[in-house]
Partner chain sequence: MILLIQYTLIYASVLILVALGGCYSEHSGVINLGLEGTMVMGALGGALMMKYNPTAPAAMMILLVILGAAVVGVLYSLLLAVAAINLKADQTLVGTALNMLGTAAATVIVKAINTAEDPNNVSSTIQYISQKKAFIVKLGKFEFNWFMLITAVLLVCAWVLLYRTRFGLRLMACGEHPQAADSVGISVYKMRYAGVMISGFLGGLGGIVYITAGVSEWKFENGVAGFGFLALAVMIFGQWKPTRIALSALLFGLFRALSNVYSGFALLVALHLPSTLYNMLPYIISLVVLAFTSSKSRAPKAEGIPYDKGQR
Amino acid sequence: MNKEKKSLLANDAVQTLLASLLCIVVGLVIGYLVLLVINPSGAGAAITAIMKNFMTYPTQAVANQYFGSTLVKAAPLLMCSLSVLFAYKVGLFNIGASGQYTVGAGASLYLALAFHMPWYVCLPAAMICGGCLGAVAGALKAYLNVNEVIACIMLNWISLYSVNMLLNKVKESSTTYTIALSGSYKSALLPSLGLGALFSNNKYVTIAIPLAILLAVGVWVLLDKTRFGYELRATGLNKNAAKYAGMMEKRNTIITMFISGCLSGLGAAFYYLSGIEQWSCAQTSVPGMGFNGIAAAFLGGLNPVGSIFASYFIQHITSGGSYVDKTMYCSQISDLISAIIIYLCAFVLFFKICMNNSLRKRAEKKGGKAS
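Let me have that sequence as a structure, single chain, the form predicted in complex with the partner chain.
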C-alpha cells in the first residue's frame, strides 16, 4: 500500500476531528431549535450568549478575567475527561469519575479545614483517595465480575453522602457551604506563581491549569509510549489474549481504575483548592463534573491532547449558559447541548465507517476506469 496516495480524508485523526466538529455543530443547532421552541424572540441572542461566554463583556480586562475563570473550571474537567479516557482505553467505562471527584473534594477540603494542612498535602491526599475509590470498583470488576458501570454509580452515591456527612463538620455555621479557604486557611490555596496577573489579576488562576495540561501530555506518553501503557491497552483490546501473553489482566484492571481515580480526585483538588467555590453540604446530586468529563473525553476523540480542547469547549458553553436571558431560558440549556453532543459522539464510529466506505467506493471507481 502506498501511503502517499491515501487522501487526507482517509487519515484517522482528520476523520476524528471532522466527526467531533460535526457533533458540535449538530449539538448547537439542536440547542438553538430547543431555544426557538421555548421562546422564538430571544433564541438568537441566547445561543450567541452561550457561544460567546466571557466575550460578552465589552472591556478587554473584564473579559480576560472571566476567561481565567473559565480556564480554572476547565482544568478539573480536563482531569475528569482524562480519567474517563484512561479507563476507556483499557476497556473500562469509568462513570465513577464523579464519585472519585467527590471523594477528592472531601479529602482535600477536610484536611485543609480541619487540620490546617497546606496544599502540597491536600493535593496528593485527594489523589490517593480518588484512586482508592477507583481501585475498589476495579477490584470488584477484576475478582467478582461486577459490572463496573453499576458498581461506579453505587459508589458515586455512597461517596456523595459520606462526603456531605464529613464536610458537615467543617461548614460555616450559617450556611450549608464549607468554610472559605481564603480566610485563615490560605496555606491550602494552590500557589498562583504570578499566573493570575495574566488574567487581569484573577486570583483563582493557579498552577492547576498548567499542571492539568502537563498531566494530559503525561497520560498520552504513558499510554502510547511506554511498555506499561501498551500492556494496559492490550488488556483493554482482548483480556484473554493479554492473559495468554503473560500480562496480569486482573492487576492491570485494578491499576487502571486506580490511576483513573487519581486523575479525577486530583481534578477536584484543582478546583476546590483554587478557592473559586465552596462545597455545599446540602448537595443532593453527584457533581456533574465527572459526567461532563465523559462528554469531553469522547468529543476529544479519545485522545489526551484532543481532550484539552474538548474540555475547554464544554466548559466554555457551560459557563456561557449563565449568560442567557434568565427571564426566558434557564442555564441548563448548555447541559442539554453537552448531553446531545455525547449522544452524537456515539455515532462517530458509524460516521467513520460511512466515510471509509464512500472513499473506498470512489477509489474502486477510479481503479475500474484506469484498468
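Okay, that one was the form predicted in complex with the partner chain. Can I see the form predicted alone too?
Next up is only this chain, free of partner chains and other molecules.
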C-alpha cells in the first residue's frame, strides 16, 4: 500500500493537479482575506459570486447564455496559454504573446472591415501575422543572441501602436471603437454551426471553442509524439548539443517562435471574429490576454491538455468578478481578486519542486534506516 501511495504522489500528472489545486485554494483564501479587510460584511457573498460566475442567474436559460460567453473568452486565453507553453517547452520564454495577439487582432479586423474579407481569409491572416512577429523575436535570438524577453517586450508596444493607427482607419466616426462586424460585415464572423443553440442561442458561440480544444491536443501530439517536436525540445535543452547532433538550432528557434506567435494571433481572431467585442483604437496598454496566458500555462502544469482546464478556470473567475456587489466594493475589486488568484498560478512549479524535495528526503531517510 505504501509503495502505491508513493508512486501515485511521485506521478507528474498527480503532482501538477495537486499543485494547481493548492494554488487555487491559497489564491481564494488570500482574496477572501482582502475582502474581509475592505468590508467584512460582504466578503462571503463576494467570494461566492466570483466562484459562481454565470451560476448566479436564477434561470437556466440565462445561465447557459453567460456560460457560453465565458467559453468564448476562454478560447483565446487557451490559445495564448498554448503560445507561452509551446515556446517554454523549447526553452524560450514568449512574453510577447500579447503583442502577437494584438497583431492578430489588427490583421483580422482590418481585412474584415477595410476589404470585406470572409472569416476563412481573416483567420489565417491573423495567424500568419502573429507568427511573423514571433519569428522576428526568434531571429533576433538565433542570429544576434538578443534575449527573447527583451525583444518581445519591445515588439509588444510597437505592435500596439501600429495596430491602433491601422484600425483607426476603420473605426466608428463617433467613438474610438472599430466598426461592429454584426452590421455589413457578417461574412467575417466565425460560423456557429449550431453551437449557439446549446447555450440558449448565444450568437457569440462559434467554432472557435472546439477549434481551440483541437489545437491544444494538436500541440500535445506535436511536442510529445513527433520527431519534429523532439528536435525542438532538444534544441531548447541544449542548442550546442542539438547542433552537434545535426539539428538546425537557429532554424528551430525561429520556427518555435513562429508557431508560438501563430497560436496567439489565432486566439485574437477567435475572439474578435466572434463579434463579442470591438477593438478600441485609444487603448494605451497591450491586451492582458497574453499575460494571463502565462498564468494559464503554468496553472495547467505546462501541459496542453491541462491548459484547457486552467484557461477556463482563469476566465471563469475573471468573469465572476464582475458580479461582486459594487455598493460594498469598488469596481476594481473584481480585477484585484482575479489578479491575486492568477498571480498564485505561477507557483505551480514551485509547489511541485517542494513535493519532489519532500519525496526525495523521505526516500533518503528510508534508505538510511534500511541500511
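What we label the rigid core is the largest C-alpha set whose atoms superpose within 1.5 Å from one form to the other. Given the structure is predicted, the values throughout are model-derived calculations rather than measurements. Positions refer to the first chain, counted from 1.
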Legend entry - Core-aligned C-alpha movement of A19 between these two forms reaching 2 Å: no
Legend entry - Core superposition result - C-alpha of K361, shift between these two forms, Å: 4.5
